[in-house]
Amino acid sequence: MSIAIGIDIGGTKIAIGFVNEKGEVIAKSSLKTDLDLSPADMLAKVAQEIRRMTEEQGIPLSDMSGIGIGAPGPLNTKTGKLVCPPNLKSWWDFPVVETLQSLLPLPIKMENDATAATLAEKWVGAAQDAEHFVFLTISTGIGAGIYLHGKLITGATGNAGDAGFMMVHPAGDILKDEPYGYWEQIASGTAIARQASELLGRDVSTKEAFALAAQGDAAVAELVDRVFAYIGIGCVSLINLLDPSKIVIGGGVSQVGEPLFEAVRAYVSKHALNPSGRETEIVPAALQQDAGLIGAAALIHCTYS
């Protein structure tokens, strides 16, 4: 039996999975991304515990196919280094596959963590039977992996992507540098409890105005049918300059369920430019909690260029 381990790092968490060719996670273990140590020490740490998961396993390294490692962006596939993450500031420029290569010496291969999780939706998920699709992840930011005729998509440097930098309401100064309306920026779990925060006076989670809205609260309601419009503009923006014939959303928000994608693919019917992208599927994603782990195995298991 062939097994992949797959290395999702983030901002708080780098999990780690022992993946089968099925796709079927038989091993899991995490560890907190501690700030405090150096990359290289944290990997160190990751490395370690990917030994003693072997051990607990009975399979020894040396039988692994390769390591997958879901990573986020801005990053380098090329190089292997993480350019300038946000959430990862003491890792930029962090040569991550030399130093994991130099501590387990097997194959490795890095991509963007969204980029990974719609490898996985093509292989065990939602989106097995389509050849041109995108894959959104809504949450803390707004990602997206892409897979066209076949294949993934990921750019020159591994950045192909990275839609929630679109703009999709422009406000603020452009001139003074001070724009605003990026995707991410008004329409991710973030900005929903930031706006909802803002409009009662206090600190309100992102799950707390979804249940608000649907409990009758007639403005966090009306800030929730705004922010599925949002969503619904950039799923149009991606239609429109993509063409696919699925898009596969997952991330915390998908997890408020029907309101959002029926909200979404009621405003795909309406505003996507070609008929036939008017009736584009909008799914929610099949993989949650383990879409990274199965995502970075999968670039070891499957072909995906």
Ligand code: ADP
Second form
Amino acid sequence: MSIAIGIDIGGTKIAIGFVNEKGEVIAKSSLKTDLDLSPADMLAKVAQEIRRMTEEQGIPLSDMSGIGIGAPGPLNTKTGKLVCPPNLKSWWDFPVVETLQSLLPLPIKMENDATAATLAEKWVGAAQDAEHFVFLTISTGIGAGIYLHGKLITGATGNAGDAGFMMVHPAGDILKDEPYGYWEQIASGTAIARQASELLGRDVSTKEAFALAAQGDAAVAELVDRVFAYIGIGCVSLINLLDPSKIVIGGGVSQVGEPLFEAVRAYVSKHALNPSGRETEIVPAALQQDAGLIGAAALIHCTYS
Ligand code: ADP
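Moving from the form predicted on its own, what structure would you give for the form predicted in complex with the ligand?
Entire complex below, previous chain first.
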């Protein structure tokens, strides 16, 4: 059975997984992203860990079908570089693909992490039946991946789907101030915690905000309703623009479950332009934990463009 190596590069950890052609993770490991190390040294540690895992599993590296990398944007998949991901400043303009290639002689593909997770949902997750769908991850920020006409839509440089930066509410003087009102500044996990903390005058986590709303705290419930409506607003824009049959939502915030999904469905059913758009299925992601890894490996296992 063919096995691909998935690498999910993040600001806090780098996850590594061996994934078989059924999308099963047969081995995994993770390294803390050490920002005191140069990216070249960090990737050398990743390569060393991969070699250790191949020995542990008794699978020669040369038997692996390739390496897929999911990485945070902005990146450039044409040059194989991370361009300017905010949480990995020391990696800016670093040639990730070329460097890893010099350490591990296997075919390597790199895509934006949300794009890779989108492919995972198509391959073995909640969008197996969809030829046109959008994957949203609502977590620390908001990211998206676009899959239309049976293909991943990645754009000219691999940055398609930066939906967290769609402007949904241009607050302030837009001619003078720095623009404020990106989707993720209003509706990500970070934004929910910030707004709830402002409201209550103390530190409130996203999870606690949802709990307070469920327990009947009227002010927090109104805030949560407003955030869910904003998630609906972003979905309506994506639906009107891309005409997907389904939107799959993952990421930490989606774990609040039905209250979010019901509110987004209700908003979409009223405000999408087309009758078909109003019926877009809005469903939870099937792969939470390992979506990044499986998605990265899917870049090797699946035909996607
Ligand atoms: P990351 O952004 O690193 O991928 P997550 O997908 O776990 O991480 O998203 C983190 C965000 O999701 C945080 O804002 C966190 O408060 C929120 N979150 C995590 N778990 C839950 C939960 N069960 N319910 C609501 N919000 C959650």
